[in-house]
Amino acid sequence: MSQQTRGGAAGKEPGSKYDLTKIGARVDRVNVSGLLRTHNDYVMRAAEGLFKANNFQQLMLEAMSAKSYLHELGIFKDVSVHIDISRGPDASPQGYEVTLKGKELSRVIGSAGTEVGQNEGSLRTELTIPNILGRGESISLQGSYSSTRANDLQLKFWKPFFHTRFRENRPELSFSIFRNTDRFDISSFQTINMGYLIDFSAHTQLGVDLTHSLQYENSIRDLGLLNKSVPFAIRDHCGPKLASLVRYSVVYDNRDGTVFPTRGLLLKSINEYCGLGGNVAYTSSTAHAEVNVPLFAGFVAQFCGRVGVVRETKQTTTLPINNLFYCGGPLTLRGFKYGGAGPVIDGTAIGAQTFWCTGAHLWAPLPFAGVFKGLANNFRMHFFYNVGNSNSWTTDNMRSAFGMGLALKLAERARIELNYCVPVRRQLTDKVLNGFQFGIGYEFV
């Protein structure tokens, strides 16, 4: 930014400090440049708090406003602020001419890297077109690649709507085709799910600041075996079948960080109702919490919990067994397998209609972590219980685990651990690890 302030400067001595709420400044013209396929309607909101502005402070500080405001537009690869003296017949005693230049995003974008999944990691390969009708509309197709769980494939159109009088709930629609493969090795069978996705998503602060989003759904599932020694309680689910659903999700989040928070509370919320068409139906819903509460030198107190219920509709008696819940695993009961803590049939995990488990975790810093300084704050040591159970909602045949571990932070996304777990309480048919657990993921219990 440059800038070329009026009165008094020119008494001033080198390294003194101004005052600049004390100097006026009035805001006359407003120039956004670099716009190739962008429509003037969409940056003319960046212009707004800059004509309010009654002093240089307040100038310039709007001035960054206007500029963060149009990178959140996601047309821009960068932008610059340059103010300016107002010149001309029209200028005012203490006018400013403020100019907002910016280089648009290529018509093309391509982009590769790794993705983490909720105890997975896959390949992942991305062709964007950005802003194609000139208002923020993209266009995208989606691929990733994961050797153990799931490989999809997409083709999303988004539209924002930041540049409305919305501008503070961050409207957005956007409608995709899907196709994606889902593996439970578990259970020894796979679903392919193809169909289309609309979604609506927006942020309401009403005393609270909530992220909102409505989908509706409707795709073909095609469950298969991954083996021939596959009990018939999950044969009989084979074959492709039709879903149509409404999904709504709520989340609440006031968190001081997403991978190691010291301090806040994430609630969240996903209701689905399947059965408005096809031949699946059901309910589900499931509620995540996290309270963080720091104490002293570094240490935080944590405790999670989740909760899940999949019920029958009027319409059908039988539950889609890949909608069922697994429990056990790095990401929700330590100690236990991934769906190792749930009903089994021939010994083979079947997934449950209700789940709970909770975990109280004590945070701390890496001893010498001043020594590492900046490398330390990538890790973190953690003690932990988790406690849980499936289709039952008292601790009678409970589970339990205890242990220590040391925590990785990738990027401020997800994070990997490394455990040590010793399980307490457990049930003949379950699937312990007594030792060593690995996990990665972005949401833990």
The other form holds:
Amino acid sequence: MSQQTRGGAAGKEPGSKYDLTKIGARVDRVNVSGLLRTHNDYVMRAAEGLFKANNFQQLMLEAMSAKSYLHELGIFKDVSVHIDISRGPDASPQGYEVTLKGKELSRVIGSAGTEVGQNEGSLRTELTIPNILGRGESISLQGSYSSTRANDLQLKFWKPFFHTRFRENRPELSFSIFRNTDRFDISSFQTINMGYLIDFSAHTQLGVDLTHSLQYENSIRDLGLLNKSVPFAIRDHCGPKLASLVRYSVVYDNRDGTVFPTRGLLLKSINEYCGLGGNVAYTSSTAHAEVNVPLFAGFVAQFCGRVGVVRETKQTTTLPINNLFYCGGPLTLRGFKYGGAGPVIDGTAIGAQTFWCTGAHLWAPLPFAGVFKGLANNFRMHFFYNVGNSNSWTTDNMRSAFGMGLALKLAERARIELNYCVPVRRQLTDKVLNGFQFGIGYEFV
Amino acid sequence: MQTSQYLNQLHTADKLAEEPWPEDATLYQPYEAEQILLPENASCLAVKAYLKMCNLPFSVRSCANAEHMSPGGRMTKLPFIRAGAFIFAEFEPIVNFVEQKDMAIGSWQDEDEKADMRTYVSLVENIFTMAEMYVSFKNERVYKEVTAPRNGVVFPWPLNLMQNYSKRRNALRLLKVYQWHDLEIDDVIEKVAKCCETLEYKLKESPETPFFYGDQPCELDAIAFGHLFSILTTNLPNMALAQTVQQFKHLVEFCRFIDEKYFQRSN
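Could you output the structure for the form predicted in complex with the partner chain, given that the previous block was the form predicted on its own?
Everything in the complex follows now, all chains and molecules, and the chain you saw is the first one.
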């Protein structure tokens, strides 16, 4: 990656006065200043690349990467780089001295704002105490309250290991205590989860760049009903249960953008095994894939698919209802109400044990996009066709819908869609939405 | 939303009167051998006795989370009954539900007698439920040796500790609401003895019949039996309640009679 840029930079400026690659350079000293609470060894590796530079261009590039590395360590608010020729008796000819001046984060950082979740918006406040022990360890307390009246409270401690020799793998360990309330309005129940979570995440670069995360969760899941006339199939699940599970997720992403990518592939898989003690037992796997193919004139073809399976294990007595899947809604099967394309008991939707769902999109820039310049970059039009089903792997009784709509990008992370949907195939019990549908989220099918 | 709720209620009331007693009526309660606590047992037994007196068929289903499945109630939330599309919890709502069906016992009583009987029913329910709760949660030995292990038996550790804690907190809160929290055990015994005395006096009013009112059973017979029989037959480290009830020979005799008439014969 960096090799390419270097070559490109050198080749790009044949007309410039100096070819920086021809100016020899050697780094004599690297200073990192501004370390008040941070231990020296935590920033040691920032200098590594700098000492390898042997011409001035490399020196500049390495200095920039050292700067971004220091940012990633999560201890500095701001880092500036100063390059000076080295002086003194030990100075070599062509010797340079690099000073990275950092300004450490304050003791306590508070923030408040809005966040976009899957099909919900939420208000969030966070209080962070960064770098407590001097090596990037931090504690944060965050709370959020969403438009669907779900709320979440979390106390998290995390420690990055970016300063070790596994720097490239970006290992990070975290421990959090959480309490969150989820409402499943469509099935008239809510869950209160309370427990702790240990998470270890790392990257691997064996051929392909993968992001792994291994979690252990131990929580109490208390299921309560939201109204009086709830079918017994749901009422049976009431009461608290103790869940103890491991979760492994892996992500591969080489797209060129997260919201409106033009090329690239995203693969994501989450696997859960629950039943290490406690009285909840199941295995659950979900996979999500997205392929983007650039066409002509800014048009992009996109194919998405998602599959989910919940299975019993040997210890399972009943599958927990709150781990089942809901198919339908603006994020999965457009043209259906949220959870409206799944099994129903006594008129109330109940999650499915398996589901699959695919989507084909044709993304197009807005017409006359050139007139609006930057603003138009945040909008796209799309035509879509969604196909999916619950509790069945065949295409016999599947659900499908097509339509078109307008999508808006929110801060490189989330997408807002307004679509006109026409459901094509449905089942009797499905709740369809023929007309305009609004969707907000970060992972669509 | 609001209007639809009222409509629902209206609709429910209509349906209640129309539909006959469903064949698959089910009574939900905690596991009798391992889990159920004294106040819950009394309440479940009272409801069962009532349904048997009405000669209505029902099946009993024991499940560990019966209390959490219950739509809620004033005291123990248990038992609850599922009859067709309807769910009712605790003695009084279930009795009211059955009375709408014209199959209820006690339809021979006149208004005055009914009002009189209702007073006794609520007296019995309040005094005995509170006394049972007091003994189960406020007596340290009973709580440690019986209540806590039984209540927590269906949950894995450490969930059982948390459930015990919240159950006890709720029970103590209820005791406080009824102003029983600062009573001594002697005061509780006195209240129970007084209640028993009233009941025995009532029973003696019609010495020639085995029931409280005349020669047919009514709600009062069901609830008095439920509580008295549970208190008499439950083994606790502190038997003060049982000893109190045992002093009233007529009541003990009444329990034996109901038990034989409605429970022994069917088994």
